[in-house]
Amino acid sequence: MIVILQPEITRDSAEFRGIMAYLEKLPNIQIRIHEELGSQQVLTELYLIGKTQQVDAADVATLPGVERVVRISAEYRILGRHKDEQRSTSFEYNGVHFGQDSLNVFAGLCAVDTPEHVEQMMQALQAHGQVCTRMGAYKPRTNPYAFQGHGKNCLPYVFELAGKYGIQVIAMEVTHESHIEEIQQALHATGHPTGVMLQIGTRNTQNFELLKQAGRQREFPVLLKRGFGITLEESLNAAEYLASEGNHKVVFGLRGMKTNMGDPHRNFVDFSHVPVVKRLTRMPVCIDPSHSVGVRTYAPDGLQDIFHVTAQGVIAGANMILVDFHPDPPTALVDGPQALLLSELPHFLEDVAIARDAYLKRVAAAQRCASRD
């Protein structure tokens, strides 16, 4: 069950004060404070967690200060929607809205190799007006012998190149909490130029321990994405780690399911999931068509079957792309076979914004139909 306060009710009122009162006496009742912070007002938003059937909802919703309680029923309760369509499926970080109803491009080096192409992705980006791109410093991998990353050490020169480029969110994957705090370290030190969403990648999802601590810090957005082994639903449920510690801002990402189903691309494509998120929960949703394909292969219409995934996903409502591209691919560190070249830049970001505008268009007639009912 949650309890949504009305707007001017803060912790220090008399109205908080009584609410928690009554709140606190309900047997075989734990209580979560959660505060959503926008950018004129804070919202709080009490969670009850044990027997709530045993909770009178109307009684509580009579509470001095409560504006209206919400019962659930999917395990994921802070990111779920709950049939509660007015709370925000939104949030502001750098400058950059992430929502159900945007689309961010975040394209850019699956690792960080020199500062040469950091510099050659970021004047590529800004030239064609994007803000946000992806840079690995941490890399994962399943041979123990294979580049791991550069780590803090690069993390210098991608802060301040993005600051000199106006590039105002990267996409960084972690796997250890010690890498959020170098991170921080790193942005403090160069002056806070610029923006990090912090990925954890499929590997991680149900790394519980990372979760949490990715979602004790408030400062940086997260990016989860889909486990790759396992269902939909126990992906969600990581999600809802994050948000348990705190942490709202999260984007579910869709990469691919590891199955020989998927072949001849990496992964079997999962697009089909984008509105299945938006309508289980209130995270944007963002598609990895490079490691769902895994290659650049062209179809016999000359597009690429990246494109196509893209394409796909963008049309069924995807909110943010995450998408590799290099300056040379032959000499990437990491995954150079599916990388985008940085001349076919400005034609991916057309056949984006082509896709993008038949789903607004999709959208507008099913608006009109049903209107008409």
Contents of the next structure:
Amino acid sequence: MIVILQPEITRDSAEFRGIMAYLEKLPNIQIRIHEELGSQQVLTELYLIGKTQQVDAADVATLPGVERVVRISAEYRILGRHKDEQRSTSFEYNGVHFGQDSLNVFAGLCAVDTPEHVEQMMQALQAHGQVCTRMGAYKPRTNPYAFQGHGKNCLPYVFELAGKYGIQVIAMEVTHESHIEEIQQALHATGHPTGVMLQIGTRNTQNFELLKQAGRQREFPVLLKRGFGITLEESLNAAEYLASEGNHKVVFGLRGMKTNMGDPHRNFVDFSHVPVVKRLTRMPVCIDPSHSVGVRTYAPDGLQDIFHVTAQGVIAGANMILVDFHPDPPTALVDGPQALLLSELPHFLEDVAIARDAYLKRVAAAQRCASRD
Ligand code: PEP
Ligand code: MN
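Form predicted together with phosphoenolpyruvate structure, per the form predicted alone context:
And the full complex, kicking off with our chain again.
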């Protein structure tokens, strides 16, 4: 059960003390306080955990200072969609809106290699009106002898170049909690020229200690990728770990499933789950066509498979696209074979816009038809 307080009710108010006094008397109930700092006000939510079936929601709703009470099912308590609730399906970060209603493209380098390539990438993004990118500094690799990423050494120039080219959010994978601190320190040292969305990759979807650390900090939003060999339910529960520790700014990423049923693609594309995740949870949904498809193959119609699956995800309502580009794929240190060329960026963005427009028309048609019933 979630008790949502009126916006002006803070911890030091008489109403707050009164509500807590009432709730603390309830048997077998634990209370977790969550405060969301908005631009104007602090929104306080109280999560009641335990035997909430015995709690009279109508009684709690009449306490002074309570805005409303939401009874939730056991699944995805915080990030889930529950009956009769109007909690938000979006958040803002560093001037960028992330929601189930919007679409952001994060085109960029799978792995940072040289400052020149970072600069060429960001220059191209700015030239095409983009304010987000992906930049891998910490790479989880299958082979221990493969390039592991430049780590914290590349952060200063990546952040400074992002500031120079107006990049507001960089998706950056972390594989250990110390990486979060290194990112914080580098952002501080460079004067916060940009923002970072922490990415937790498919190999770490159920790294619960990493999830807890990423959930305990509130500075950065988190993109959690679906585990490539576990159920959707297990991955959504992993996302809930982030929220249960306090960070509600979570985007859920689909990146394909590991099975040879997807051959000849690198993974089996799972973008039909875009509407499913949006129905079950309030998270914006990201698609990663690069790691799903993994190759630069063309269909007879002249479109690459990567373009096709991107369009399939977008036409189904995806809210974020994480896609690999590289100025010179043959020299890329990670995932060169799936990287798109900078010269392909305008076509890619145009194709995304066509699919997004089609999605919005589909939604409008659904609403028109529903209102006729
Ligand atoms: C990545 O996005 O660079 C990556 C490693 O993705 P995934 O965790 O989906 O394999
Ligand atoms: Mn990769």
